[in-house]
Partner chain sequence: MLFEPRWFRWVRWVGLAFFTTIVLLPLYVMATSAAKPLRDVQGEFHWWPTELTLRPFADIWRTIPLGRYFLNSVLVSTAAALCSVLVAVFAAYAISRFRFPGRALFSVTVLSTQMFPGILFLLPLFLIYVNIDQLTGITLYGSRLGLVITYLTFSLPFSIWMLVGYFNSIPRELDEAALVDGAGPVGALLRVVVPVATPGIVAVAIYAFVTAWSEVLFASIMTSEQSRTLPVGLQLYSTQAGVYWNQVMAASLVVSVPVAAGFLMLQRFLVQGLTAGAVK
Amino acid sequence: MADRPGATGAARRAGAGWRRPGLAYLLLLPALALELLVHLVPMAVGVWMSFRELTQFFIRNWSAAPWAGLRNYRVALDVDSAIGASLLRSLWITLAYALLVVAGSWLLGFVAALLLQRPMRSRGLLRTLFLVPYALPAYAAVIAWNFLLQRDNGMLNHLLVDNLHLTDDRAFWLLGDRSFVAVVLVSVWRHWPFAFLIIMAGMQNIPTDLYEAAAIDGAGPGQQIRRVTLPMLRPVNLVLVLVLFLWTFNDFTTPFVLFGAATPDQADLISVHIYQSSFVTWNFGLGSAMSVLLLLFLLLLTTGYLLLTARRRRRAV
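Would you give me the structure of the chain only, in the form predicted alone?
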C-alpha cells in the first residue's frame, strides 16, 4: 500500500524540525544551565570575594564585608612580604611537581602502551591491571599510600630496611625533603594509567603499513618509534600533556589526603596553600584573590602553549 501524501509531508516537516539549529541549542540548555550553576556561578562569587575583606568576622553576612579593592591582589603579589614570598615559593614547587608528574606519567604510559601494542595472550589482563590505579577512588588510593609511606609500620620502609637491607634508617617519607618525592610518586601512580589509555588509543590508529614500510627500508625498532610512532602521536601528545599539566597543577586531593592540612614546606603545592590561606587563617578574600591569580596564570600558560603548538604545526605543514 502506498503512503498517503499527507502523512509523507508531515514526516518531512517533522524531520526538518529536528534539523533546525534552534532546536539543537534548546536541547543544550539543560547542560548549559548545569554548567552555569556548577562552575560559572561559584567562579563569579570567588571573583567578588577577592575584592572584599572577607574574614571570620563576616562569615554570617558576606555582604557586610568591607570593600578591599585590589588590596588582596597587592598583598598576594608583594614578593617582599611573607605572604607574597610564600605564595611565589609555592608556585615554583607546584611547577616542579606538575612537570615531574607529567613527564613521569607520559613516560610510563608510553612504555606500557608500546609493550602492549602487539597482540599477546595476556594483553587484556595487563590492560585491566594497568588501569586499576585510574579506576580506584582518589581518596581511597591516596589513603592506602599514606599507610604505605608511614615511617614505623609502612610497607616501603619495611621493604627497604627489613627485607632488602638497603639502608639502616627508616626514612620519614611524609616529612621533610622526602615529602616532595612522596607526593610526586603518588601522583604519577594515579595519573599514568590515563596517559597509557590515551597513548594506546592513539597507537591503534597508526596504520601498520607505515611500520612495514619502515621495516623494509631497514629501520629497526628504535628508529620506527622515533620516525613513525612519535610523529604520528604528536597531536595526541599535545592534548595529553596539556590535560595532565592542568590536572596536576590544580591537584588538591593528593597532597591534602597524603599529608593532611599541615602540608610540609617542601610539598607546599599551591592548591593546598590557597586552602590554608582561606580556611586556616580565615582570610577568604585573600584566598579568593590567590585563586583568581592562579586562574589567570593557567589561562596565560594554556594560551601560550596552544599558540606555540599551533605555530609549530604550521611550520611543519
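Positions refer to the first chain, counted from 1. For the two forms, the rigid core is made up of the largest set of C-alpha atoms that agree within 1.5 Å on superposition. Just so you know, these numbers come straight off a predicted model, no measurement behind them. What changes on going to the form predicted in complex with the partner chain:
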Given for the second form:
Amino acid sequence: MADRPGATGAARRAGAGWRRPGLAYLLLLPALALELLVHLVPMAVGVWMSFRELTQFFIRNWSAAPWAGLRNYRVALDVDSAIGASLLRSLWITLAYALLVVAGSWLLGFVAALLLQRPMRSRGLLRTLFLVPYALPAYAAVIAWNFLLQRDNGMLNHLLVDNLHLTDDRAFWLLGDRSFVAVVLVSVWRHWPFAFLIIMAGMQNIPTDLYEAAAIDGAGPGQQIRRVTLPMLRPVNLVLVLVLFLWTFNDFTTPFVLFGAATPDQADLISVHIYQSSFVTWNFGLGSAMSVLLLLFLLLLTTGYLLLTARRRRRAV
Amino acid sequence: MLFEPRWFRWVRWVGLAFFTTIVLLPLYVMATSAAKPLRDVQGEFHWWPTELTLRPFADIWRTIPLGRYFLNSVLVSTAAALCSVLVAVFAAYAISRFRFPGRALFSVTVLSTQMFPGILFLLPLFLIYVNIDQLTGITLYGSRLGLVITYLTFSLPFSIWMLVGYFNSIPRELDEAALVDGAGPVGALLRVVVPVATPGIVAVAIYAFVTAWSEVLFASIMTSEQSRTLPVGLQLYSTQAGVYWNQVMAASLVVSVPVAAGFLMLQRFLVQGLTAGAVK
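Could the form predicted in complex with the partner chain be shown next, to go alongside the form predicted alone?
Full complex below, order starting with the chain above.
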C-alpha cells in the first residue's frame, strides 16, 4: 500500500521522460543529420545550381560559377530549341512509360492475387515464385532481359520466329520503335510482383462475410470482384498506384542497364535523359534546372492525384 | 474469399500456369545459358546447351575483377545496412514514444524524400562530395565511405517507417516497467524494446542491404575503379570485345542468389510493415 503512490509517481516520471523533447531530438539527430547531408541540403544546392552557369570549368570551384538567372530554365523550357524539344519529348515518353507500366503491373498483380486467394496446396510455393522477379537485384534482372532481347542470339526472337512462327522477321528489340515496347515489357516483369504482394495483403483483410452475402444474393465471380473486392481494395490501390507511378516515372535502372550508353530516342526516359545531358556536356546548371522542373512536375501531379482521389472519397461517403 | 463456380477452377489453373511461365522463362534462360559453352550463346539461341559446363562460373572471376567488385558490394551494403538500422532504431523510438514539436514534420519530410527522383540529388551530391574532399580531405566522392553514407539514407525513411509501426505494436507498459526500474529511456529501448522487435529489425536490415546491393544510378557516378560495386561492374562484361553472355548470366545468378533469398525470407515482414503503415 505504501508502495503504490511511489510507483505511480515513478510511472508518471517515466511518462514525463517521454515528454522530454531534448532526448527525442538527440535520438533523431543522426537520422536528421544524414537526411540533411544527402537529401535536403543537396536539394537546396540543386535549386541554387540551376540558377548558375555551372559548366565543367567550375566543378571544383562552384562558388565562382557565374549567375545565370533564369537562363537554364529558359533553355530547358524552350520547345523550339533542340534541348527543350528533346526534354519535352522525353517527358511524354516517360509519362507513357509510367502509365503503361503501372496499368500492366497492377492488372497482372491483381489477377495473380485473385487466382491465389483461395488456400490450396501450392499457394505458398507459387506466391514465393511470383515474387522472384521483384526479389532479384534490378540490374541483374535487366541484364538477363538484355540477353533475352538480343536480335540474333536472344530467346524472344527464337520463340516468336522459330518456335511459334508468329513472324518471319527477327526484330531489333533494343533499337528503334520496339525499344519502347522492350523497356515497358521488362519494367512490367520487374514491378508486377510488387503490386501482387500489396494487393494480396489487401485482399486478406476483406471480411469473408461480404463475399458470403454477395454469393447468397446470387453474385457470380465477376460481380463479387466488382462489388466487393475492388471497392474494398480502394484504399490500398490508391497508395499502390501512386507509389508505382512515382517509382517507374523516376526509374533509372531499367533503361540505363537495358540500353547501356546508347539509349534509343524512342525509349529516352527522363532520368537517363537528364543524366546523359548532364554528364555528357558537364553542364550541371542545365541538368539541375531540368531536375527541378521534373520535381515540380511530379509534385503537381501528386498533389492533383491526392486532391482528386480525396474529393472522390468524400463524395462517396 | 471469393466464392467460385466450378468453371472458375479452370480459369485459375490456366491463369496460374501463365504467371508461372512468364516468371520462369527468363529464369530458365538465365540458368541454362550460364551453363552453356561460349559458342552456344554467340550463335542462334537454343533451349538446351550442346554441352553442360560449369566453366562460366569459374571464368567470371577472371574476365573482370569480379571478386573486388563483390567485396566492395558486400562491404558497402553491410555497412550501410548496419548503420541504417542503428540510426533508424533510435529515430523510430523517438517518433513512436515521444511527443515533441516537429514530430509530424519530420516524418512527412523524411518519407517524401523517398518519392523524389534520384537524379535530383545526384548532381548536387556529386558537387558536395567533391568539395568536401577539397576542403577537409575526407574522400567521399569515389570512395566506399561516400557510398555507404549515401545508401544508408536511401533505406532510412522506409526503415524508420516500418520500425515506428513495429514499436507502436509493442505495449508501452513494457518499457514503462523498465523506466520504473530505473533504466533511462535509452536503456529501456536497448534492453526491452529492441529484443522484442528483433524480427522487425532484421527485416529492416535485410531491406537496407538489398537496397544498397541493387543501386545503380549513384554507383555509376560515385565509384572509382577501386571502389566499383557490382551493379556497375557487371556491365563491363558487355563492353569487352565480344559479349560473354554465358558469363554474364552466370555472374547475374551469383550476385542475385544471396539477396533474392534474403528478400524472399523477408516478404512476410515487408507486407506487415507496409500494411501497418498504410492503415495508420
